[in-house]
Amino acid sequence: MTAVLQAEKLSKQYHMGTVTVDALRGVDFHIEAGEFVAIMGPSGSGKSTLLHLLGGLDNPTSGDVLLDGRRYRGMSDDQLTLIRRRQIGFIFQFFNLLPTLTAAENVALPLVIDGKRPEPEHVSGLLALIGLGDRHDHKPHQLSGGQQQRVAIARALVTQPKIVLADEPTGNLDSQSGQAVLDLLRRACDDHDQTIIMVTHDHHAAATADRVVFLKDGSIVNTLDMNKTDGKTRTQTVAAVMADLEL
């Protein structure tokens, strides 16, 4: 397999008055095409900061991100915008659906923003895929939280991005809705060879991934291959590593 996304000595500092906060400290790792990676760690460990840097939503203090071997550093704002529009899909904990648009219109929005005409069959097919084929004309307030998050996933997938970045996608959902979201992400990886990078605090959610990367104080402190569970369930394996690392 080929590395699709790489972090090279990635560091990020925030300045709060006279205080400097090191959100990330020289992070090095790579993600292979078609891989499902979960990122775990306590609050303030740098999980969301790392995700934002990988998606080109923020600039590192030092180090770099490479997408298919192309460095973000030195790219213009327009170049990064096109990457975010066409190659990366984003899913956030708070669904960020536009309340005045229908489910179908929310799904099609990234294409509209990119100046493309959405194919109704493509949008309808995605809604059917996420189990909302009969909610085509419903607005967000007419949908449950789990349904809204599934619409957000369809919106992230509509441009057929090679990479999907998900920040706590099950954080506001009940267990049944959360499982449906995890199943969708797993299928995007397995059936469409999309690369999934998911920040989560939940052991069960992380167990869906192929690999779990553990962050603490802005540094990677362990990496877990989920194919090696040593007789434990996948969820138990993740929980055991978290406990060993005191995360």
Contents of the next structure:
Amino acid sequence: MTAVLQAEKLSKQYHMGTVTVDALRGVDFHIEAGEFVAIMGPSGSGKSTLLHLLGGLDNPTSGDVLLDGRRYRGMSDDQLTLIRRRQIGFIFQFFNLLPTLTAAENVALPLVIDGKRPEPEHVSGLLALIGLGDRHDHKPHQLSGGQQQRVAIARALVTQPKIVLADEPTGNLDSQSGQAVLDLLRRACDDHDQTIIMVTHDHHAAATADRVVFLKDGSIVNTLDMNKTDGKTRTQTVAAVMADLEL
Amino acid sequence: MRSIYGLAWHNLNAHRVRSLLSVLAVILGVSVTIAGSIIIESVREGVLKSDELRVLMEGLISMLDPAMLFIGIAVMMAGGFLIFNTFGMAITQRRQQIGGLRALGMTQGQVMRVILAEAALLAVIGVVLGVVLSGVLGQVMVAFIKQIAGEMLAFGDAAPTLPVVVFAAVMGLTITLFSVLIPARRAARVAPLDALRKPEAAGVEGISRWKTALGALLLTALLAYVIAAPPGEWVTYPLDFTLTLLFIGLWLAGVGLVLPALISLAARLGKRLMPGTIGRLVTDNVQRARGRTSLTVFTLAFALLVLIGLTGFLKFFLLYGIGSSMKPAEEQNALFITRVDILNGWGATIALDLDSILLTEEELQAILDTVESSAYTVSSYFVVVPEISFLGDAYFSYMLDPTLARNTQSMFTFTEGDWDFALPIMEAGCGVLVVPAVAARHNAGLGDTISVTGRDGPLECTIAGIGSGVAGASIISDTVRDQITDMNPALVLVVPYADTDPVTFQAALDALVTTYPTLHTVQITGFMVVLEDSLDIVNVSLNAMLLLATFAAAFGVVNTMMMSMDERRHEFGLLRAVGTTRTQMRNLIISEAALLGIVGGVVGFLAGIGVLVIIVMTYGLNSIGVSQNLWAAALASVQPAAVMGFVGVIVAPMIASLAAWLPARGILREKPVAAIPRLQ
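Let's see the other form, the form predicted in complex with the partner chain, since the form predicted alone is already up.
Now the full complex is given, and it begins with the chain already shown.
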């Protein structure tokens, strides 16, 4: 297995008035192709910051990110934008669907942005995959929260990106909808070799991943290989590590 | 959706009211510009019955062209402010959405192009509808002016001309796109991370002290300078126009810079006048989102400022500029004898073609026989010589016998040279007496030769004098009459000798008009009254057009209040949930808008008076050779403008309140729980 995404001594400082906050402190991290990694940690541990830097949404104070061996540092805004457009799929907590577009149009949006003409079969296939084959022409306000998040997942997958970054994808959903979203992400990883990084607060969600990386005060403090953990006790194991961190 | 530009249409469609207001602003600007030209064309068709007459009078009527054009541009600019504000607010509200698109891979250039595409779509729709509706607006305005003008003006059928339509369309597109440039750049700079942040309603924002100080300094320095050392006393063409425009621009910039502080000041005063929670909320709310609030107030103030500025400037230029050039004649009890019954209004020319206006040889002889022994006379030929026209190239000039003209002491007041210098030149060949602007245009001075258009080709004429002619017109000597015109004189200026018995003189004139009923005697004093009446009509007409700029400003208030309410839905829900009644909410919203209206009205009033003082003191009247006490002219010009401004101060809060009431109704009908956002 080769590292598709790699963080090298990644640091990020925020200046809030006269106070400097170290959100990340020299994080080294890598993810292999086809891996599903969850990032957990208490509030303010730096997990969202790490996700933003990995996705090229923000610039590190020091260190670098490599996607397929290509360094982010030195890239122009347009170059980073092209990376996000073609090689990374994003799933947001608040879905961020365009309210004026139908479900199908929202799914096809990244292709349209890339100047490509979306193939209707491809879009329909994705909608069918997420179980919304009959919601093709529905606008976001006609869909439930869980359905909207599934549309967002289809949108993230439509360009067949190297990596999908999900920021609290179940944070805004009820447990049933959340489980459906997690199942989808798991299937994308298992059936389509999709690489996924997910930031979450939810122990159960994290337990769906192959590996859970724990952050505290801007540093990686623990890593759990979920494949070596008994399926029945996965959630409890994650919860136990988190409980230790929050002490 | 096949391309990113499809998003532009989706965005416009999703915010229909906002889009509608922007389109209305473009429609107003375009239709007012075209309607203005329809009005002028209608006057042309009504007054000018023959091609010869058209050539002769074109200059007078074309004086209205720049005024109408200015109004069209002013209305479009007010629309531009609205569009700028609308897009600025929309970008703020769509920040999360734009951030999402950036995160999905949309480049800064693509974001900018989508926003510009939205503006272009609005502009095209606005331009098309503006062109279509301009005909109706033009006819409505003509009907309105007919009502107030009575017999003073005549109107014919007119349709918009292609160049005006093209100009209005290009202006509508350009101003719209230009207005959206800054918001589009802001949109392009939205970070992808904004997709992850929850949008928040704006809080009470501080004021930039240095901007306020800079604005105050600019306003004070500008006013102090034009008062202490009025540039109008020395500035000449073309610097007069440029300097005035520059000072107006600086004045507007100064007003814009101090406006947030003025809004804060009004809020503080308002807090004292409106105690209690509602008063506190009202005064706090007008200090939120300062950028858009200030621009909304500025649009209101701008509309009022243009009303005051234009009313005052017309008064100043036409009465103190053109009018004062008639003072020498007025002081000598001069009159003119003509076939046009001008005292009954310009409309009297309707039935006349050029031959009916020009004096016959018999009439001319009869006039001279009647008054020759008791008055100086000079027969005046009206000619159009583009090179010596003081406004554009179609304003008329007089062709006169220079000796007779000198005798009247009424036709020209010299600022450079005198009759002793001028007479030999004008008697020997083609000599011209021109206003300073004409001399400056040719970069020529006293005694220099300029080439003018004659009937048979170019004609060399010497500048025999520089100064002010009656009605701003230049004078050309009649020694070259055959080379300039083959028409008869249109009037005879009559200046009674000092020792002429007025009763006998009047009796002789009465006898003349009895014998020749086609002739009319027009006292200069009476003509001045007609001129003032005409000015009033022009003013009312222009102000009616400018009211449309106020509409554009009102749309701006609707838009700002709508955006503000949309953003504050959660707050409104909370206020309702904790027991605020609908009446209290309505009072809150209307008070906010009224407060903005009051500030807009007062600032517009004061800034309008200021801009008028700047125009008078900077532009002066040197370009037409008139020397005036600029302070007296400024004060006199301010008076009618101040009345207009005072009306604006009263009306602006009413317009603003009404504009706020419309979007408020929808929100106030909602149940409190509906206004509290549910988790998505």
